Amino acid sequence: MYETITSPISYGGISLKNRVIFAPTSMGLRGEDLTARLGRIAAGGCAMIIIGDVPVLPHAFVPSLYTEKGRAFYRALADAVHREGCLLCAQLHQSDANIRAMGKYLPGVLTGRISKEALRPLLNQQVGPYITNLPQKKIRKITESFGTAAELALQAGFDMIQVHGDRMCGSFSSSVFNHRTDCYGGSAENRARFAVEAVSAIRRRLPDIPIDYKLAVRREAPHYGNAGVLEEELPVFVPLLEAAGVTSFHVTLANHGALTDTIPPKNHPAFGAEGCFLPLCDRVRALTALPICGVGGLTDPDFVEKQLRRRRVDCVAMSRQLIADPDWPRKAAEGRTGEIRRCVRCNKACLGGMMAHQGVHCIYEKEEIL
């Protein structure tokens, strides 16, 4: 019934057992809790899990590829996922947060004068000046570190690399944030340079590794997303990234706006429908023959099968749905779709849990306890 969903595919050179990928997600969990949660998702039958926001530079607050302790954590995570026949992808990223600028808001946050909801737009206001004034020497150090981090990721047990096309890559790509007048700013070609150099650094060090690129696309009329690539600029960015060594594209809406745009609830005015970001995939599909992974409110196996069969996308990425029911791939393969716990896109315990610093959960978890 779901022959395409369950069929294997060569995704940019890596063999996936089916077409379902767990999308990169800030889970807000640590250590054994994160390993157990992702192991459970792997056991449900998805083909690959993407670990979001793996830093390309040494980092003190999250597991670092540059320390033995950090690599041991990732190896344990890889072992847990691999035991279930699932692959693991490292989403390499560099933050575009201006740490010095963040300091001036800290007193307001600690005293309650600045809410967590109000902090996000304040920090976004600092991205443009930070990106625009970053010295070229530091830029080249960061882009070269993507190659170093990719090598360390493979040593830690990862099977594939994804370059995070939002964060710093996306902010350099965006004319909203990037107001530079040197070779990294101005034209679309120049604004693509940071991402191209990051991909090229990986390709030089690892000639055969598949490189996925999270292609963050922003829209106008109406305006959604501030970082990333304007839809009309895709004909510039996609060929440059492909020439640099990208082997597949993970297409989604650009961030640095409201979180409810990139993680849209069911009642979102523009992105409430099933497969809400797939129109962005259509724009990319017209520009490349490389595999494309689509994301955005995907819950219905019949809908997913139809999009895959039409080759609108080659793979689908899910986050909230696999958190609601990790067994979605297995139930679809076994024809038990009536038993799937569909994500209702309420954002209460997933996005809500993340914003409350309680970790990403699901309303269905309470039902299981009861």
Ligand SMILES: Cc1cc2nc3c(=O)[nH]c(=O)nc-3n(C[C@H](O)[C@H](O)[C@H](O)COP(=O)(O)O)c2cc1C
Contents of the next structure:
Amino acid sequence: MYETITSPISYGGISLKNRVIFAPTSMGLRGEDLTARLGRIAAGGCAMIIIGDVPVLPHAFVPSLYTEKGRAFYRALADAVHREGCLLCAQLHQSDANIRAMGKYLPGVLTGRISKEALRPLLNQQVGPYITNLPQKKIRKITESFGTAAELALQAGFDMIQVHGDRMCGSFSSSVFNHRTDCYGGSAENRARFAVEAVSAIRRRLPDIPIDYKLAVRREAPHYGNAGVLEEELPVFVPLLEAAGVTSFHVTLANHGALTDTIPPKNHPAFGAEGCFLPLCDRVRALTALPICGVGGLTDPDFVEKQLRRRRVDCVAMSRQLIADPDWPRKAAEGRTGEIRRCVRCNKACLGGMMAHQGVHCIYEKEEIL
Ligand SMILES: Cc1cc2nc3c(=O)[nH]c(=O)nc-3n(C[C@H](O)[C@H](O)[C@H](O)COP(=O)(O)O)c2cc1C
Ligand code: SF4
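Taking the form predicted alone as the starting point, write out the structure of the form predicted in complex with the named molecule.
What follows is the whole complex; the chain from before opens it.
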């Protein structure tokens, strides 16, 4: 019934057992809790899990690829996921938050004068000056570190690398934030240079590794997303990224705006429908023969099978649906679709839990302790 969902594929050179990927999702959990949760998602039958936001430089607050302790954590995670026949992908990222500017708002946050909702636009205002003034030497250090981090990720048991095309790659790509006048700013080619150098650094060190690129697309009229690649500039970015060594594209809406645009609730004015970001995949499909993974509001097996069969996308990534029911892939494969706990895109316990620093959960959790 769902032959395409359940069929294997070479996704940019890596063999996936089926077409379902757990989208990069910062779970707000640590250590064994995170390993157990992701192990549970792997046991539900998805082909690969993407670990969101793995820093490319040493980092004090999240497991770092640069410490033995951090690598041991990732190794344990990889073992847990591999035991379920699932692969593990590291989403490599560099934050574009200006730490110094963040310090300025800290007293306001601590005293409650600045709410978390108010903090986000304030920090976004700092991205432009930060990106525009970043010294070239620092830029080269960061882009080079994508290569180092990718090597370390493989040593730590990851099977694939995804370059996070939002965050710093995305803010360099966007004329909203990037007002540089050197070779990293101005034309679309120049604004693509940061991302191209990051991908090239990985490709130089690891000639055979598949490299997925989270292609964050922004649009005007109406305006959605601030970082990332403007829809009209995709014909410049996609071939450059492909030539640098990207082997597949994970296509979604760009961020640095409201979180509810990239993680849209069902009542979102533009992105409330099933498969809300697939029109962006269509734009990319016209520009490359590389495999494409779609993401965003994918919950219905019939709908997903149809998109895959039409080759609108080659794989589908799900975040909230696999949080709501990790067994979606297994239930679809066994024709038990009536038993799937469908994500209703309420954002209450997943995004809500993340924002409240209580970890990512789901309204269905009372029914099954995940
Ligand atoms: C709680 C939560 C955390 C997320 N963390 C990340 C992340 O770390 N990196 C990333 O690229 N996307 C992140 N996302 C976005 C998802 O990968 C995905 O693009 C988005 O949720 C839309 O897909 P969905 O409708 O299947 O949830 C997160 C989403 C949620 C709900
Ligand atoms: S809390 Fe709501 S939006 Fe989040 S995973 Fe559960 S059903 Fe989906």
